[in-house]
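Quick heads-up: it's one chain on its own, the form predicted alone, in structure tokens.
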Amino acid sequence: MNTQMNEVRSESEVNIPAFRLENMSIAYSGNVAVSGVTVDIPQKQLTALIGPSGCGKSTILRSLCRLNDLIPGVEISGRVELFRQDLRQMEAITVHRRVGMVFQRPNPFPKSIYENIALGLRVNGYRGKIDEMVERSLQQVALWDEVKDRLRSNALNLSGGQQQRLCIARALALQPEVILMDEPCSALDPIASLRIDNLLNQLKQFYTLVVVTHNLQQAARIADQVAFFNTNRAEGRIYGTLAEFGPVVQVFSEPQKQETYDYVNARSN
């Protein structure tokens, strides 16, 4: 792992939650999708968002990069801060480098291998040697050796755990603060996954990362804290909540709610 690349920028001191989140609301169209969340996400962790289907995480997760945006008709209240800053505050070309997104299925450009990564450093304005930052941040997913010699090959030809190795350095290389992933080996085999497993447990010692994923023996594995969102119901309406939020041995082993314990052993079992 290479961790040129990876300084601590200055406003990001260790004692700073990388996201804070308070009473955020997110509704569509009037419909509330996730309700009155409040938590800090420590940075340089892995924290792994849990919870049944319709709860909200990926919903959750696409706010914290203003992906929420993009959607017609979709009202946030509360506040999120990045870093201390008000998240939607900030211009969102600005977000958009400082996090990064990696989508639950692979979805390399239809390009070559390199371009994959140096489209992304043109279009931002990187000013440094893009050969170089290519191979390193195709280094810091353990796929250089893999690809060095074929790197003007189209990314599509890749693996499916290749091309999402490749999908994490093309955000690699923009050298974001946090890291996004929204179920990132639900559709890789076993071996694959295991090896984006064995990354991320890399990463983290270097970004945020916040995962969401339906796999409780994955975020058991990879996580250090555990967001659990539950559903609830009114007025014949399914919407999210933030039902426990901790360590990974607390919230698998010694969960404080009840509605904790049930989802996690029942999932388990």
Ligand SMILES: Nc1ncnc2c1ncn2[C@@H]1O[C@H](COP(=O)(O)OP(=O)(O)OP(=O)(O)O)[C@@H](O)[C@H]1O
The other form holds:
Amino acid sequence: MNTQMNEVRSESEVNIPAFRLENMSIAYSGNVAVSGVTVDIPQKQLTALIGPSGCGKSTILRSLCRLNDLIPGVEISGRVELFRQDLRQMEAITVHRRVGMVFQRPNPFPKSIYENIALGLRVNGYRGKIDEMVERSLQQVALWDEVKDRLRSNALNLSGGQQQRLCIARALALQPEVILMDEPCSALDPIASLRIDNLLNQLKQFYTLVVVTHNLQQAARIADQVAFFNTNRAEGRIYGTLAEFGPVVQVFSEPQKQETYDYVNARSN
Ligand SMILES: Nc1ncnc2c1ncn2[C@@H]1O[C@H](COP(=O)(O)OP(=O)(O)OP(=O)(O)O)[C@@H](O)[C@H]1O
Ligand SMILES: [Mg+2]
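The form predicted alone done, now the form predicted together with this ligand:
To see the whole picture, the full complex is given below, headed by that same chain.
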């Protein structure tokens, strides 16, 4: 077990991409949703996935942690590597340990704030002190001071922004290498959303973050790299492709493609 962990850690330290996607296509019941995606997602940076509704951002994000496997009728082709290992050949439990996910709507368990973090630790056989990890994770998301006196109260009583920070803390407690987030701020007010942006800007020093967002200002504030997906039409069907990938400044200020320019400027006017 120790040797395995060491292998994982030393591999992550080398400057290889966190994810390598090669010609990934995903279809639902025979309808192609996203096609031919090839990209390297760098480690310890924040990559934002942007693009119009239905272009396949959530589909691609789910393929990075094997959540599409749970959808009946899904067909996946191509290859995804997680730190050079074939993600689709790894055990799902290993993928879920290494890659955390935070969803659009905060989804704490209907249990106490404490249990929201402790439960996952126990299920995963965490050997350290659970109290310490609960505190550390809540500190990491700057929620500790707000909740330390009511750890036993129900997490559903927290505000939306606090619930989302709790969900991020719950993911962090399991010590993943990567955290995926699908529109993590879309259900939050601008102040709560800004707090999450600040948090993500800090977390990206230590974790690889991949964040879907419709908010281009947010992408500009938090992203290092931006992947712009666009919709295409063929024979009356709509499917997504990766139109452009590059550093945030390039995608927003000097896009290589007209379609990227049109998208980022239409939204910011
Ligand atoms: N579980 C599913 N079953 C069938 N089709 C699906 C499923 N999930 C997504 N799709 C289809 O795949 C395509 C891409 O959807 P996806 O949710 O990945 O887009 P998105 O870019 O995340 O959109 P949005 O910005 O609206 O969230 C759409 O045509 C959608 O209808
Ligand atoms: Mg989506």
